[in-house]
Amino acid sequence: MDGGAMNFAILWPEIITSGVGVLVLAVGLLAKGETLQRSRAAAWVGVLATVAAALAAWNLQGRNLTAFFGGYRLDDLAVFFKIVVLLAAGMTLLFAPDFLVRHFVRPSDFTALVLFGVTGMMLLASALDFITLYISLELISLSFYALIAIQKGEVRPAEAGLKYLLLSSLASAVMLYGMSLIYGLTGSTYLEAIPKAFGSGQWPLLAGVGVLFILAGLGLKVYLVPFHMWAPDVYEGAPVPTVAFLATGSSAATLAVILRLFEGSFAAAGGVWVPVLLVLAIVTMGVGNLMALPQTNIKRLLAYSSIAHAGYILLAVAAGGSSGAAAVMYYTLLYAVSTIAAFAVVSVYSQAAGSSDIQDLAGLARRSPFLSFVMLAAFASLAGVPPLAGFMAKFTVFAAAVEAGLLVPAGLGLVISVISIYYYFQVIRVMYVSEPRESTPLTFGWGTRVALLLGLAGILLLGVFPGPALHMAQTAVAAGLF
């Protein structure tokens, strides 16, 4: 399709989520008071919106085209990431009301912000020029500024929101400077114009600096060391549903952009960014896993776990090629399912315990066998235990690295990943071996139950039957990035 075509039919996923978000926000503002039933209804409306948007996105597969004057790309890669972020948003909205109502937060506000955030994420997955990319990132960031600090009267969420605001703004400034350098050298903001301007020859020094600045700006969004310092504090201070969505949806959308940029526009400058990214990926794996060992708070432990998983994913980015890109996509999906399942369990037990300390999980297997089993599956998956989803995810990443000849980084990553088994299974030991501090059974709503079942099904089925998801990722990569 012509780059100037204004085909609004391809925007149905974004139209659905943004339109329902505005509707939910308007109804919430006009309603007198917010009852528990109305709160749950708002969340379920949001869930239905994500399902409808996911179906609309699914129907767009195979329609590889560029629209809106070359700034928007609809291809199978964009569709894949749209479905992942919609899955993350839908699962988050399922268990969010049980947490939010007890913390005096209006779930209608939360639902609207999640829908606005996921709209930005879907736009980001299709961004094909710097302007669309930046506006999409800012829409995501604006949503999370509010989502992180949404608990009224609480100090920690406000502090976490301020930290995210300051560091995210700094990252945006750094990334914008990098974009300005590339624009100054190419005269265009379009991603596909960059390789045409520089070709496969030697890239100018300023272009290399611009690439590294953009890597630094995006690195903060995916917890790349040394841009990770905000994550543990924000994870600990923000509401659990917010953290679940931040850890999965935001990272997935950013990885879509990283693939388009570094496997497409900046591929010819691999001599500049690949060595840097390899070093940072290995350091990120190491820092994430080592810093997780002494943690006593489950949310901080999951923050460092997210940092470590960012290292694995970025190793696949550095490996490049179709295998590396497909590994990134597959890993993103399986990580999202496992992580949201874990946070759904944290949401339930932290409400009952009044804190998110790991020791509060003591005896969870006796208080709620179902919750403990979901957490066992989620943590075993994140640790890479076969035949669960996380094992296949790590296998694809390390296989892509070996295929690219990165034997030493792959070996180091494999050794470092063994560390994660210790801290994940320490939590499992507390759940199954330690004596419970209370004997009262834990209760939760149907929304939370559905989210837990979806997470458990994803962990088991995507690990045992990886073929369909892997095939979808490989097909998306084969279609190209522009």
Second form
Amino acid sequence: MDGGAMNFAILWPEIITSGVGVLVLAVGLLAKGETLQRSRAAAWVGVLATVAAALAAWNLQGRNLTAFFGGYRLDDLAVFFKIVVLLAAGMTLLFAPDFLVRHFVRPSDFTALVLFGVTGMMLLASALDFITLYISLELISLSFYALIAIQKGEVRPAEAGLKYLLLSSLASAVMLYGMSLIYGLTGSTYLEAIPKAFGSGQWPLLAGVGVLFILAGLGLKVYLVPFHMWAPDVYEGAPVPTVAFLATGSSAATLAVILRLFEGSFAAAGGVWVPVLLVLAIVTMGVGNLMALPQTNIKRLLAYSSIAHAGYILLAVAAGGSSGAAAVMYYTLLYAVSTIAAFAVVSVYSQAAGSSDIQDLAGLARRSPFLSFVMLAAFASLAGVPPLAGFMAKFTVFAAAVEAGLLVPAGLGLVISVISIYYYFQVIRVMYVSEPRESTPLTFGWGTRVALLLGLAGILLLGVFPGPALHMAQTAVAAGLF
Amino acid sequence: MVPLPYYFALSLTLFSIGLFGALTKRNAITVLMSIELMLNAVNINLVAFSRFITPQALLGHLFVIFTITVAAAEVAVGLALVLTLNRHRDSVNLQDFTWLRG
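Output block for the form predicted in complex with its partner chain, input the form predicted on its own:
Next comes the full complex, and the chain you just saw is listed first.
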């Protein structure tokens, strides 16, 4: 196996986030007289750590090398997803303290867990064998079990945490069984060894079963129907900042590994998984968009919106090829930016209203024009209104599907995606047209303001100038998956 | 030596029992135990394949050490959550929680 070097220089992003995570945790536990307000500083330290790690990752572009005995791959694909998950973590940490302090959660605990989670996500984007993949995935999951249930003394978050834990560990057990089957057939746990072991010949039946088991296990993290059932309840029960990070970071990192596995290792077995994924992607779009219609709670609505967007992304995975993979990457970036901006708004208004009902958004435009404008941009982007980022992303996905000859699925997807305009604009109508129940202006801290501005800038810039990000995605795909 | 298919049959049986338990049982602890069964089925598979297919590399053995460790961590967090809920609801029955509304 080449690339055996223990090259620690390429691990800087992970070293920064995990190191600062341990530091924040230790200081938070040992510091005497640490109050909730003073603990806010920890979140800023966390933001700085994500910025530093993102710069370190940016500097590692164009290296395309394998290290740690073939278990770790640093290429532009990994760098792209590392920057996306760091952006998600950084934006979450910017707006989280306001929410956490109000709910008596110490921001230092939250920051440490987010940093551990983002370390797992970055490792997952680089994982090149089953062992690294499994450990990184579990590092993410373990961080989220705690992040979801972090509100002490409240039942709903603990219920949501247990639900996520049971379903997520069930999914990893299924995924592991699939991995053990493939290991048994190939004698190797390395992703690049799988296609070599089978050569150009027919894949054995058990290998196909293994591939589908792995698809099911990873499918839970990316809201693939029928493994999406946890999402609405967990979104509703968990604290808003946790949900923002879960909705974006966790699925982005999992998509990185899905690309590596299904476009790389399992590409030759496309006959087994492409039809399954294609049908499930269309069902996922349908379920997500239709079930979003009757929702009255904004967090549940965003859960179904996540499911619907997962459908579009998985359609691009099924389409495959270099344009499909680039579409997945671009869509993930835009989805992360728009969704976190929306959750930052939800975080502010749900603290003031004490609930996350859509009705409580009434008159938001008069209470805080800035907040409602960010929400308008985020939802219009998610609905795919040009010239915002969401339009360009949907366009790349459907273009990739058409290029792969998937005309019927692409057409169905387009028709289904029209439904989404209805429920997104329903929320916008409540914000701008409905009479407010309260008229007190909403206030929020500097961190939230920066997160909202970042989100808004991302939505506008990625839509008007999609070139650089798309180009980065295309060069990453062109460099190969392993 | 016992041939490989026997190990595979054992692990498949264990995995099916675990999956059935995890999907049908309504007690949170039983569900956690069922998931452990599934993970142990994976471990049997990995060790058997390692012994028969790559006896020199010990890759499967290495993998098993990681799955056992992670499974223990997962159960620790899971039981902590079950305890918290038990304190609030005085129950470990999944149906007493307000979830699974879909």
